[in-house]
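Read the single chain below, which is given as structure tokens and is the form predicted alone.
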Amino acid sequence: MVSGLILSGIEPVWVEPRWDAERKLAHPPSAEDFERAFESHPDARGAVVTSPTPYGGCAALRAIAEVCHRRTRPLIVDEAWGAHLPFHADLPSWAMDAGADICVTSIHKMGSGLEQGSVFHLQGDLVPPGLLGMRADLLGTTSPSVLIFAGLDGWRRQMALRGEELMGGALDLAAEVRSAIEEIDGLHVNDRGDFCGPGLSDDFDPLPGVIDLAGLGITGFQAADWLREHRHIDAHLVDHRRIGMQITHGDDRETTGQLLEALSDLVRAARDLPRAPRVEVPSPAGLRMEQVVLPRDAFFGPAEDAPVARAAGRIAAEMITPYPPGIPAVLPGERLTEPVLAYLRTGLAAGMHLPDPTDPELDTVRVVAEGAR
């Protein structure tokens, strides 16, 4: 979506996440959040949301809708983590199903199709689908690979046949596995009552098992690692208290087994890991920096690279996002603070994964060049 917006030239009108400021994480936006938005800006075009997240957090996608469509806007929803949504009764609302316009799909992450897999859901009549044909072939290769779409239609004839039945033994495993996780000394699976009520997300997908090391003393970062070296797994999620391991239609009770031994194994492994070094995680308020230049015109305007220990107060002409789960902390075009650059340096020095930066080692930022504005 950042990319979006660098390629455009749009003007955006950010949302508010609802943070939860104890767990230190974010959910998606409210109805209200929107309406709010709608209301203080009215030539706004139209709406985009995530759901679910990473986290398996969901929005109240139906309100939202009602919200744009009463002004005769679009909503768009990234619905990469939710390729599995519309099978079962027991998962949240798909976004088609909810009202939406357009929705984007990755079924590589939840569904069956190779890497790259994802789709377009288009309906209604507030965009054409000629003109999303037109946008989509801007970005589109012309040398699609058959594999992919193969993928593609395979998932969609296997969901169409049988998509209630996987889905719902993924729901049952999932279960099952959430609760031999709780009973780990030292872990916690976050459930419906972590996730949602007042201030938080409207909707829950049960299969991110997104488990909290706050118990451990460990964070997620370490974990992972551990896992990756000695278990041979790989966590869909992590950050600095957090690890997520996804449970799919593809899961059986001998790949979860592995993943509960290997939990075992951490927790007896966390007693001699190294002190967790800090991740200094700002206040919500702490991580919103103002936009001050458009996306665009910081991203392809004249910049240079600042030491980062002076680069607050500078306008950042790159993105800056720790993965996973992939979402920005810095994007072109806002004003940099202190807090943000220190979460940054300390989740580095903390095992944070940082792809985007032009310098890994974030010894440097890149930001708008002095008097280009």
Ligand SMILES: Cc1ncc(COP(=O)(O)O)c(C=O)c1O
Contents of the next structure:
Amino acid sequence: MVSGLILSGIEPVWVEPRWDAERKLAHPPSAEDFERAFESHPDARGAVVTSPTPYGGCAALRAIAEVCHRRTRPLIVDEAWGAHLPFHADLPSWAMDAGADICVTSIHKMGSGLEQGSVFHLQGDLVPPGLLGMRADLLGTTSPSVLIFAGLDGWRRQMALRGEELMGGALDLAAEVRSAIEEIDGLHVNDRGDFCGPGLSDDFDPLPGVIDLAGLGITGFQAADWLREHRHIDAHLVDHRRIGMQITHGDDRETTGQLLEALSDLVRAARDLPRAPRVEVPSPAGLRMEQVVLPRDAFFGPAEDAPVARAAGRIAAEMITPYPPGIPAVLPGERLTEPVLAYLRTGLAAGMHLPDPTDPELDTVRVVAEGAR
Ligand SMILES: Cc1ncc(COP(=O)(O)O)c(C=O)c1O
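With the form predicted alone already on screen, would you show the form predicted in complex with the ligand?
Time for the whole complex; same chain goes first.
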């Protein structure tokens, strides 16, 4: 999405996520948040919301779509994590059923597609199909992969014939694994009660299981490294205090058994892991930086590398994204602040993966050149 802002030159109006200050994680904004954003920016041309988040929190899409449609504005949903949602009534509604105009879905995430198998869905008359096709063509390859298309078609067939049965099985398995993890001393798997309610998400996808490691005193980075090195298991989501696992229709008791065994072993090994380096996670307000230049202008304009110790107050000319979950902490055009830089530096020292800054060690940050504005 941020790449889209850079390429299109759009001036973004940010609708703040709902922050769980205790767990230090973000949930999608509410419909009222979108209402207020449109009221203060009546010329906004449309809205985008990410739902589900990589943590499994879901937005009230129907209500957000109504807010947009009252103004004849389209709602685009980043449903990257929701390929499975249409196929079982016990899963949160998917964007098209909720009345969104466009959603973008990664079939390679919660579906059976091959990597890069992502699709648009489009409905209604707010976005002309020809126009969307033209714009998508700008970014697409002229040599599409038959394998990727075959993967998408195989998934379509699989879901048409057995979707409900397979997703029902995944839901049962996820419930079983969630209770088993809860039984492991020191682990807590976040549930609907943790993620939904006033000021949090409106709905919840139980297939991603986000495991809070606060009881073990280790970071998600340490846990993910240990699982990869000693049990050949890759955590889906990793942050300063959590790891995530994805249960999908591809799992069975053999795969979940391996996971549960590995998690019990992790708990035993945690005692001998070095003390977790502290990640200085800013307050919700501390994470918000002022957007002072259009993302496109900051990204493509004259830039220079500033030593990180002198970068606060300068305007970022690059994106810096803790990955996973892949949500940029720094966008081009934002005025850098000390708390965000300290978060990224302490995160790096604790094992956070930052794939995109020009200096992977973050000794310097790419900023808009002095005098360029
Ligand atoms: C919320 C969200 N949107 C979009 C994407 C990108 O999707 P794709 O890899 O299909 O381009 C990701 C990838 O991790 C994501 O987490």
